[in-house]
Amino acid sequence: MQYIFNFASTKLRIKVENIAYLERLGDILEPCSNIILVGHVNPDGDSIGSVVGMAGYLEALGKGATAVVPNRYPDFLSFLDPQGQILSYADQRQEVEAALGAADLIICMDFNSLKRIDALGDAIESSSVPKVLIDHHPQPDGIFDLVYSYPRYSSTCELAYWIIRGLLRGSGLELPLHSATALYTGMMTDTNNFSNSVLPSTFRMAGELMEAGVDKEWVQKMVFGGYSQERMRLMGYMLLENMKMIPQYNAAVMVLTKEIKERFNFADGDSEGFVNLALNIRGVKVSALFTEGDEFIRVSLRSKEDFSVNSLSRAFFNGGGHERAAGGRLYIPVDEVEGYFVESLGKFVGNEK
């Protein structure tokens, strides 16, 4: 059977007081003493952030912690893996199985299918061990056993902040400061430096974690400091060369193509939140950043005021998401990207209407 607490239409944040959503995980974890924490394809600060900080919590409960990815996170977010420890599928497949073999649970952090996972799914799919998941994205699968979801967060990192506040409660251990500016970090990131997707819970959540050590200076400094001197120069030749505006449609776009990659020597991570920058033109509602692979062209969409691009995605990107922040698959020539988004917009806003 499976055991779903989701909280998509609570208005308030989880109450930690009130702890019976808490028990069956807490019956899950008692007897297990080696534990796979799962994030989705190329991670970001809440996927990172979010499987170091519930390691972290499971150390302390004196559990066997390991956490895994489907490949490799980005340089400027290795200051909350300073050992190294996070697993690579792509780069460690059979370190990867062989944790798989030995676990007693899956915990899946900040995706809600294990399509998200790419080939690392098919692994976590055949383990018949229990699977958990904590998310903050719609729609979760239907193969976890237990589901905490709440859409609503602003982050995974705040969801998994609460659920840990509530099972430390009464226990007499204390969150570790590593663990602390993981949850931090992710929250930080996925509501783009507190700009969007943030309620009143986030800032008590921030508060809380400030008070218990997080130097937030230092964070923000690891994050927004820590990038390359490519990375900067990418940025800027997107915004001066590659942005094109859509003024019919309020929107823009950005298309980092393979060239484009090599000509800046992008490294996974290196385009991290240029998809938002546009939002800060004035009259701008929509922006768009795909990002040619080799498989598929990744789609990244975001948006402001009453623009649904999880429903723009779901109905032409193969995709889906938040309300403001959608991703999907494109699978046409890089060439045609621009002009099918484009397209793509007159038939959304036209149905709208």
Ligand code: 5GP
Given for the second form:
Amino acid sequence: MQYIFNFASTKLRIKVENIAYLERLGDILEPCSNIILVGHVNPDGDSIGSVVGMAGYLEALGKGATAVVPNRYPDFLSFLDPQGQILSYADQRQEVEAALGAADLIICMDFNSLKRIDALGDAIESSSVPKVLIDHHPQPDGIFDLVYSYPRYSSTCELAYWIIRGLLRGSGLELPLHSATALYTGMMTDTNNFSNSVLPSTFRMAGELMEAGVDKEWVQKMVFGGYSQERMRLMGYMLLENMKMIPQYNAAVMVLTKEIKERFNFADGDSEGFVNLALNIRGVKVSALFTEGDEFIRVSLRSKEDFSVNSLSRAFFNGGGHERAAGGRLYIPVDEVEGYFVESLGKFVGNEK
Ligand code: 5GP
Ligand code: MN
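Let's see the other form, the form predicted in complex with guanosine-5'-monophosphate (5GP), since the form predicted on its own is already up.
Whole complex next, starting from this chain.
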């Protein structure tokens, strides 16, 4: 039996803390003692924040929780995992498989499809234990037994916060401070530091977490104050020399090739946020960053107003995401990427008309 609570179409003001169906999650958790929390590939703040937040809640309940991700998170997020407890399937396959073998419940967070967790998807799919999804992306896969899918929430961390808060009510238990900090962090990074998808409930969450002791200055410093010199110089280079404007489609594009990566001694996470930069230019409604990797080109898309990069990515970039923040993959030579992007915009805008 699958229960789906999908509030994609409701006008927001959801009071998750008051909703009866939280009991379903409570009921599912009750008999479980070994829970696996799963984050997505190339984990970001929302991915790590939500699994660390949920792990803290489960620990407060006295349950065992193991967080796993398909590959390592960028270094700047290690402040959320000071003891290095989050397992990476790419690097610690045996540990992950052992943990999965001992698990009695799997909770997937911040992704809507097993395709978003690469090879880990097969391991999750073949496990016979119940699977719960807690996420804010539209159109979740049908493989989950219990789905909390709220695309209008700022972040999975915000959704998880309201769920945890609802479940904690009256229990006398508290969320550990490091988990509260993790939830704050993911909300902050997914809203691009309180600029996108922020709702009244987002500020309420931030306020409550500050009152509970989350040190927002410290989080700011850990997330935005630890850039390397190479990253700053790369950003300057990309803006000055690499970014191209495509005025006929109100678009801008950057292509980060392997050659450029090498030149700037690129480390994972160094291009975080670059794709947002062009949206600050007057008239730009769509921004793309293409990053050349060993096996494919990573696509990162952002938009403003009513342009759906989720649809654009689904149609042309083998991916998806949110209406205004999406991603995907391309399997073409890097020097053809810009032309392909312009062509896709032409077809996409033509179809929309
Ligand atoms: P980013 O540009 O930060 O890598 O990704 C932005 C958003 O796009 C993510 O939060 C995620 O929802 C979505 N996304 C990124 N890459 C993919 C992908 O390969 N497939 C799908 N379906 N969504 C993606
Ligand atoms: Mn997210």
